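Only one chain comes next, encoded as structure tokens, the form predicted alone.
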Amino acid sequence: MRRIFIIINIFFLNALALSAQTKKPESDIDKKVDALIAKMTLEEKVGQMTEVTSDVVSTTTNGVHEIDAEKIKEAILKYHVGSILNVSGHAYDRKHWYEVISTIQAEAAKDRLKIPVIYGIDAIHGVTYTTGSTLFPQEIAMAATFNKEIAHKAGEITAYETRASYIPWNYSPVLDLGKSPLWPRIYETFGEDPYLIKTMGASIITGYQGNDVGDKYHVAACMKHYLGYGDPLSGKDRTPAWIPDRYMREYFLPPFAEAVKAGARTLMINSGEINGVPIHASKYMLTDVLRGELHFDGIAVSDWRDIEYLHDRHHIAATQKEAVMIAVNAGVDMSMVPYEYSFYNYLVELVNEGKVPMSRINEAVHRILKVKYQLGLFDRPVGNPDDYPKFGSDEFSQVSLNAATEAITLLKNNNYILPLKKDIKVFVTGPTANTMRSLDGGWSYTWQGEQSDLFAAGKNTILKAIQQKIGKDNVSYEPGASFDSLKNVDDAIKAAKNSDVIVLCLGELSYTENVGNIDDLNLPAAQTQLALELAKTGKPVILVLAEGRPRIVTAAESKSAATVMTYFSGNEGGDALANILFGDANPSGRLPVTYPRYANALVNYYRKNLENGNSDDQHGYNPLYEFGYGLSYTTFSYNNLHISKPDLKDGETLTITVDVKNTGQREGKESVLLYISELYASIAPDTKRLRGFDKIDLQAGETKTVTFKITPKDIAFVNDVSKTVTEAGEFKIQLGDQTQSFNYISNTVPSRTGKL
């Protein structure tokens, strides 16, 4: 064991040495920052590292939240606060945002050095706290599109509308591995697969930041939550995870590494703890890995109150002052305090006492000021209201509608019951049928999204979209159940009997973080009972699942004629679903998570071979639906899988091609997923892993050739001493129903073919 630790330490020392050798030359912005830091007092520097919530500088009168003159004066002129975040209570209109940001920046201009404040917001699926904005599908649904271009375009529009709200910093994207279905933030992730997450994440980051993050249409992205947040052992938010270093590097780290390469300017830290170590206290994670290995040079900001929680919750700091010392020395640059100025006071004391070196303060402040310069805040602290004529436009709504349409996933279609005809009688029922909360999810107008029906009143729920599609006279409605109890079920059954088809909408109400914690992954019993009672009518049931995580629906799903997953598909999700149900759009979504069949059978698709079971084992891998599954109203065939060479060697590239044909009668989009598995390795190999994907559009009868290029790096894994390696041996390619094998031949790593 000692030998392993020595190897790991040597690895990190070498990485740090390499980092020092490859340090970029100082830019013009770096020189400006250095000159400004040379003028700053300790108090001004620590102020830049302090972030408070808007409540600290606001006053509420008759429900109206306004910046309080004395409070903002105290924040800026006394404490030199560098950042403010969040909203007070509910979404603001653009006019109010202009007043808020203008007042804050005007006060900052009165401070000695006139350093602008950087304002941050959680615009995680559109500008969630600005009325009239374009709300996109949540990340889990965006992942289901398997469409990098849609993610990029959504990022561009979100950045445009965030800047139109005069805010330059977006706490997005979430790059956590959505591994535990119980976790209430699954819907904020791009799913369970590292390759899908890193690819979609990089696409949305480049959309947010553009070619010039400082122009008036782009914002600084914030990759979060670094690192290992999405796999708590209990499934509850902000609870401990147990993740070995090798496992962390194999599955959790790649999305963040890719985000750094994509140029993400900022990063937010995991609120939890891993192997007993809170990430906010981990110098290994925040300095050795993040800075030394990934070469990230942007701002690392804490999450909400997480430095004080080192004392209050984690109990690794005996006092709040010690908590500040531990976190800052570990590598936290900015503290989302967020309610008062204790962080500021403690940090000033700690520097004066020599417990936090001035070099660490200068390092953090340099990163903060550099991002402010990159964003153009010194030249343009407040935007021009007239620069954003497309805010909330029909053009932007159409992009959201397209995203929702490509996200919605058809999971079952017995006897091709879908698409439905438009001249039939439809009974719509279920708790998610007539609320925008089950389309938008959390972080929508408010933190928990509980006011979505108010703020999105002009958008169509599932019920309203169906009524609009085929006429109110052809649609009947009874809720049948709330989210956890039956409601006039006899009326629902009666209405169902008078219909041709039942559209049963089950799932979840909006939630996020701790509020979304559950003790049982099963869908609440009342919803399942409603499904079973309606099935007894003999009418075909179209089961629509509007949910943020894969709740267990096995009993209800077994009675459906068709099953459709809508996720939290955003403001246009109702219209997108109606278009699909009635054939005006062709579904093309694919599951970005494995949908479990049972509550205690939670295995991700990249399982180990031991998890597959065998002929004598009835409890092996047997999900309701596997990652990557999804149906269409047309059919596709895969043929002519070809590889450019039978052997891949060091320094070479393998070209993989396959012909995909639309063999049906209508146009359709197909996500072409490339899986590669190594047959034998020194670490038990995954059954298969996603190594590439592409989304193509095919007319009926049309064939396209899809090409992927693979290098040895793309099929590497992390070995038992936390080193990324590609071992020689045989690899299997899978594209659709086509398979092909190739060998990787290494000059340095022995073969693992299993042959003597």
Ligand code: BGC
Given for the second form:
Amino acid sequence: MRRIFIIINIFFLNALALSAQTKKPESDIDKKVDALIAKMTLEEKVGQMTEVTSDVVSTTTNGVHEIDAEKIKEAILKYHVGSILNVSGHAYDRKHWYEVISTIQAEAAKDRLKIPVIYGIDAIHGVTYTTGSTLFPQEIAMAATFNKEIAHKAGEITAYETRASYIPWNYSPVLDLGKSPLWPRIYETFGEDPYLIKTMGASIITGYQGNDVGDKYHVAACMKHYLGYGDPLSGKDRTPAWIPDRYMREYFLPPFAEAVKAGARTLMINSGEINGVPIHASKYMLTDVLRGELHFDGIAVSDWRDIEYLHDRHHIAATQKEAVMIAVNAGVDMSMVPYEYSFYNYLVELVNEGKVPMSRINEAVHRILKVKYQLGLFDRPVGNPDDYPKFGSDEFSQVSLNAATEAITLLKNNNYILPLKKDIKVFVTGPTANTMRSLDGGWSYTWQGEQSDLFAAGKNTILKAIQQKIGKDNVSYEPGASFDSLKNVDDAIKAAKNSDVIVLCLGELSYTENVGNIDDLNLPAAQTQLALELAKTGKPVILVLAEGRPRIVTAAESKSAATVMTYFSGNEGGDALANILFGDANPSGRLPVTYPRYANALVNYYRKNLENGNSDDQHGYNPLYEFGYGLSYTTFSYNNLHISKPDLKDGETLTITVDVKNTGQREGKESVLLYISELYASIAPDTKRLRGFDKIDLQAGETKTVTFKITPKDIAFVNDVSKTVTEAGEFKIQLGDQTQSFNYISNTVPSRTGKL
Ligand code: BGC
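Output the form predicted together with this ligand next; the form predicted alone has already been displayed.
Below: every chain and molecule of the assembly, starting with the one above.
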């Protein structure tokens, strides 16, 4: 009875909050938007909801791209298009971007109401489509830094360089849960843990948007892909997922809720279908949860062609027109159409036929125009080229270098073989050793990143960085294998025998989305074979894994003396690795995903107790490396774990402190990870969950006290009626090798047994 009362109460409070929100006094921008909407025709409104890709308004002749006068006229003056995205082909220089954006905005100024176009781009690890930009490590590597400040700084610089490219809208960050290691977009995520994702996500969003998203150095963030994209059943991109509502709220939703709180102005929708319902058709997800519960008031844009796909792929709409009706009524504000104007034509018809209410159109257009005002586009549709002297500067690339250095994760270091001395002979080999593709990954200069060696020719691959570090004469190189076949292995073996140490670079080339689908998580056999052949030389192997997801490397890895994970670490990744290998930097990255040992044993660290295995079952949780794992060249000890009280009660805060000491010989950074486990709960509790982290820098011998504050809300979970509750009971804290227990005692929420 009591439980029902509480639930009803929660619903009532939600409803109150919602009505309070709708009654919020209108801001000046809202008033301007309303006044503009009052002047708009249906066609002009629907145009604002239409987003087309650059190709629709461009001509490219002999590789020379330009905005086509007739096509842009048609887009703006006939269809009143509100938004354009992407590039035609590959990255442009800043000068070309200026021409592109100026031409588009000049056309917009000729339309009756002179509404500026909002241009969007995937600047997901720096401005991917502007030559000379600063390319950072991909999100997976950013997560490995466990450093919120670095994520924030990278966000600020990316925003600066995006505006320097005259673009105000960034389709980033990805806040998807990187749950299935097969999924080709793992590297675009902040890893598998909801707390890590939400913390890094909020940091990068505030970097993108600053205090005033409308100033000349900030851009609108676009949290994506709402919701449940990261765990397709098959591991293949844009294939069905089955995710119960409770799980959705426990693991997938929190990063988006946090991003809304951080002020993210826009959101992109997941192209997949969950429990058979495409998210683009889900009123529950797009309106009830997103607006009603999260109170998001920005733009919800579809992903690429996803309204069309409700008909073509998902088969939930019998016609394209029905697809438009379903999506817009569900809550899609803008359609990334992106190739033609049928969305526009159908939507005008649907409103005239009364199948989509004008109120829904006004709501969507209000959100779009509001963001355009907030971005300052009405006053400044094109930026000033002279305002961005730091674009592509050394100052910015230093931040990227620092990020890569803090990301790279040392997984094994037998007999302290690393760091290497600089006066030795090194043999560098493997398919990822001499290509920028394995440092930058996808979304680098092109969608698939396949031209990074051309566009980032001035940057150092792993091979070049090692050559620079210890001198060309000390380095020999043979690829040994391409991504999936052996290449002159005999030459590689010969060169290995003449060296003191082998740096074997395995992993992946660049890819994204469906192009990156795989049928097997194992690294291609040729790469393993190369590793095994080289191991036979008896020379120590330093295994470098340059890859976007944790491919199975167990056989190759069993032969290595040291193992280093570089992820896709960006344009400075080669230098960062060389600094680490030769001791000019001390590694401090930690795995933001579980590194599986076997291709069919894919369990995330926040597993259930049942997945741990027992004495009769030797097949329980046994990854190659656990989430959060990572070594340093120094050592740290944890002491004096202290909690402020043995019992945590409603409305109280528990203060947790621990002393961390650098017990080694050199300065080092340590990610201090706070795990909490609930011992018993009405829903089988996860074995442990990350509930806080901090990154500290310690001189040799130095000790710092790290403090965390925990409230009952921070240890809550989603129960069997999809409500977030904290049940009374015992909790265990783990910090390094230290543990402590406390009890949560509640006067309001029933315990697991239903008793207070
Ligand atoms: C991707 C999005 C991206 C969009 C625009 C889609 O295919 O799923 O992440 O923002 O394209 O480039």
